[in-house]
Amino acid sequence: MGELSGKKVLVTGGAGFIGFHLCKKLSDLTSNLTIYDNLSSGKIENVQDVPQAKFVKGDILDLKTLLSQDKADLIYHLAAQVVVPYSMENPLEDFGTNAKGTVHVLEKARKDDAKIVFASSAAVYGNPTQLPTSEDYGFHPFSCYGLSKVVGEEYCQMYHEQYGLDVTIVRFANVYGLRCHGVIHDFLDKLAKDPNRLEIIGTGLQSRDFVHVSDVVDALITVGSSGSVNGKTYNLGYGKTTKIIDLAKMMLTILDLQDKTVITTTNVSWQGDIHTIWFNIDKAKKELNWNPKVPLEDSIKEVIAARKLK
């Protein structure tokens, strides 16, 4: 990926889970990398583990500070409020961060004439009737979070069309891996406290497309390096879906707890919860020459080993 060598790259939300893994890879490709994060959910350890990068503690809602940063050639906009239940309880804050904050980052990109890669979400599809879901399915958000991401995408397209900004949108399925929060780590936390019982929030029949962070980072690097993705949108998932109850059973088998642990369900999920996420990733495969490589079972073993639970 020599195309990034010498490029000045800015990553908003670079102290977060995906941001850390992306910046780790970017730091090998360019010596001009800036992490911009307010550390509200990102972690300073993630910044410290990418020592080659310049770190600015800043908020995307602070337009003056954002615009005062060194001129960028490429901006990865990952900073966001990503918790669906929180968005339903705090829609104004969610809108501020995800919609207004995105316009601020677009203004930075416009000022610098920088290329921008916007991180969107499966939440824009809501509860899709088309499975697997392709990029042209349309917007049917089911939560305030999903709606704020739709607004962010629409602003990206507006800036592309009206200002000629170089914009690419990537929609993430359920990204997981080391340093992640989410259902896999939630299950491991619960089992660490009580290996005899594992409670699933909801019915357990809700289904997710789990894609490993290393595969997502590969796609992000490709998108950032490519000159032929301007104005385009890509699904980034594994291209298959896994029921949460099946995930739980897989994890119990790996941990050799399948005969010891009782699985229970609350049968009541949170507001805005999506039933099925399952991406059609043919477009990314064809146009980015991208193929996710890491199977779910292998990476769960990696996460468990890292946590020293076995």
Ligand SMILES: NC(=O)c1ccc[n+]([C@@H]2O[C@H](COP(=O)([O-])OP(=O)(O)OC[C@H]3O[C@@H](n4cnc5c(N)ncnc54)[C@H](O)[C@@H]3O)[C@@H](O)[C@H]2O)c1
The other form holds:
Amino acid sequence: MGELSGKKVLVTGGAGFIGFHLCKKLSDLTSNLTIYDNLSSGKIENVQDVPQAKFVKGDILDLKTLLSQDKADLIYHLAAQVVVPYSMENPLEDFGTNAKGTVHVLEKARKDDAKIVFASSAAVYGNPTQLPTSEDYGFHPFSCYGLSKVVGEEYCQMYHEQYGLDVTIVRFANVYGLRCHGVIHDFLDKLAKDPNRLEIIGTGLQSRDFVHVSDVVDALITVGSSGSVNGKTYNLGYGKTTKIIDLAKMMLTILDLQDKTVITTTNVSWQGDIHTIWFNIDKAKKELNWNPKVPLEDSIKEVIAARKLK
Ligand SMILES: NC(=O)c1ccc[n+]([C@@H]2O[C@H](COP(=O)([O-])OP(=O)(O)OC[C@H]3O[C@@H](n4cnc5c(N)ncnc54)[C@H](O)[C@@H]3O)[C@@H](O)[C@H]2O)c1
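Let's compare: the form predicted alone is above, so bring in the form predicted together with this ligand.
Full complex below, order starting with the chain above.
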């Protein structure tokens, strides 16, 4: 792994879930870290828990403020509108943040001649017919969110090819861990309200590749410090897929609720919901020497313990 020490690092979306864990780790590696976040879904506690970082409450759509930030050597671009159903109801806003916002961040990288790491998503594959899905499967987005991430990726490639910008794209599967949002927290919220019933949105047969945030952060640090990932794209998942109904059963067993809680399904899911996410992670394993370590069950216990539900 190369050196980050002394590097000036800017993290957009650093007050969010993944951003927080990344910044926590980065703050051990460099003394020059800036979090740039408009706190639309990010939390001020996440910023306060990384006291070594400079915090700028700013919007990536505010180009003037973004460009006026101190010169960066490395930019992690995580800021985004991240909710698929919201993207279907508000495609223009989703496009603005994720597509135009990404071009703004690329402009900042171009001005500073900084290396940039772009956070993309499994949503660019849509409903893949190739499972597990590898990086070369191609774009088949199934939601406005997926499409805006495709546009972000394409701009990253364009800046790489035409301006020689040092760009790496990472596609996340379903990242989870302490402070996360998403299905694990939704289930815990529902069970906190009513432990007798757990409603799954959709059939429950939809399936996800859950990867722990600590594993994702390890890969992000490797990518940010490596000189050999320029222009490359990596899938970051666990390389395994779990049906949502099995996740629900696993959680109920951990909570000793398996005999008490009735699982129900709505059968109809939200627009843009993907059936199966299952990443082929051979490329990241080989080229980044990265091996996700944290199994799902262990860390669900960690998330539950943190919520004091058991
Ligand atoms: N969590 C996952 O499972 C997952 C999966 C695939 C891709 N991703 C991608 O990873 C990145 C981080 O996701 P996350 O789960 O931490 O989400 P998050 O919502 O916790 O973090 C996103 C952050 O971006 C900030 N933000 C949003 N719009 C902004 C704007 N216009 N200007 C400045 N800041 C803005 C939010 O306030 C928030 O802090 C996103 O790009 C997301 O699309 C996440």
